[in-house]
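Just one chain follows, in the form predicted alone, and it is written as structure tokens.
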Amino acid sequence: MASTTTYKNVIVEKDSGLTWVTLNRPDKRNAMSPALDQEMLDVILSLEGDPETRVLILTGAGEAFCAGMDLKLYFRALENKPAERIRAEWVTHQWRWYRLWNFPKPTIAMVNGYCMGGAFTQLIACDFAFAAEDAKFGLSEVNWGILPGGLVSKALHVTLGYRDAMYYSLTGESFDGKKAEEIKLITKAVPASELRAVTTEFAKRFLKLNPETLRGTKQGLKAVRDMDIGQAHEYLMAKSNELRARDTENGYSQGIKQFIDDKTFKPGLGAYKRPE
């Protein structure tokens, strides 16, 4: 893999089209700090409009995913430093929401430890999320006295169903992988020696794919959830047209080519074939 831009709190890797980024903060469980969080959100930026990256996969380092945020460096020190807090709260809300959520192309969390409280916010916003078996999740912020806020608690509707996002809100009750596939917070839980190799081969399936094609549905896809009928059809019939207009390699012309004249491609069976 090839390294890109040196930080301290994050490793960026680049391999073939896939960027893997790591929190890398292993002797606190990744936890969150105004650092890492000022790094990530550069990092992001950063591959937006990065051609080399085609799907981004966003994991941590040693046994954690992200334990939350950094209860000593968040909280405690900016206490009475309101102008520094609300810094912190701007970047860590930009990366972890904002930016990871409208990321214009496919991005996977890899849950291979720890996934606690706060961390939940970039979990979510992930397009797709794999898990370690016995990883280990839960929100434990009403065990010492504060909600899930920030982003957290409108977060989990996006994936639960108001049931167990309430169950485990209001208990603290912690849960394994499994537990978070039956529930949908992840999209599927695998063996711990499984998971990078599990993880790899599903993000190389998106390099096959229009880039545009996908920019332009997962867009679609966020952008009807709170739309009525009405709005939703006009918003998609725009954002087809949209999707026509920047896609240089004209997708849409080439699938139908390849599907009615060519007879070589059929839908539903696999990409067609992308110019090279």
Ligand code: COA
Contents of the next structure:
Amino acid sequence: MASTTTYKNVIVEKDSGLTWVTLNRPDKRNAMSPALDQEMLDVILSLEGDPETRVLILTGAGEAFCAGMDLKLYFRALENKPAERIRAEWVTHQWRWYRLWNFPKPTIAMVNGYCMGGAFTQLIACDFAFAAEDAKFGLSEVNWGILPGGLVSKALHVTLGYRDAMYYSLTGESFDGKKAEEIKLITKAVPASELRAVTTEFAKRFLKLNPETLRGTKQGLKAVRDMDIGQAHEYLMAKSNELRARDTENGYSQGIKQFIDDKTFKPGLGAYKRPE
Ligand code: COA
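Hand over the structure of the form predicted in complex with the named molecule; the form predicted alone is what we had up.
Okay, now the whole complex, with that chain kicking things off.
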């Protein structure tokens, strides 16, 4: 059953396991104001443990995915308000990186238009990104006297090679969805008219898979990035045990039984049959 919750700056739509989160300031190209960031933090926190949310899809209303930080309300308005500025910085980084990067279910950025500056943080924090071929990306900071701060420069290293990260940071040159796919900033670029259907189809794949296994796989892959081999090995053994302990659906035993005993399933060819 589909349901929609409309906040002042965000829309949340839940539909059969997929939760669409839409930044909703289209007249400001979905630039991130402190009020929008506060709502997004509340939204993401509430979706983390929400059983109706199996996959989170982040997008923007109107012509833009997100035009970055709000120059008026996040930058200028807080210039002489250090306490409010500290709070706003904490909130924006919490939702865009710490909560979204660590979100315990698959996340997809659906880039429908402009994706500028600070928006790269949530773009990269998502596990996957699909974009319209004519979407416009740009690290515009260098054009007006700031650097790709917050966590943008750090996040770039997660997806881009060094030459591309340096090129686009230092030139501020904008590029389209096709280029974004070529430099591996996004998963795939598709014609704008197909973007929602392609994203939906992709997201639905995760509904067939065991949620705890998805969580453990995602967390494991991310955690070992910065570990040495020995630490990674130890961590992954412990994580595997944690997965077995948490998985009340018991995917491991179900899968083994369906393959070895029942001969109804081949793990190399698709997902095991989950209990109804
Ligand atoms: N902060 C605050 N307001 C913004 C904004 C931002 N980052 N991006 C767009 N807006 C506002 C504009 O000021 C304008 O408001 P107004 O109608 O009250 O004048 C409205 O959104 C529409 O923007 P406009 O520039 O007319 O739209 P456009 O479609 O012609 O251009 C962009 C879109 C994204 C290319 C352009 O708005 C832009 O360059 N924005 C800034 C991008 C940026 O540098 N972001 C990085 C910040 S970290």
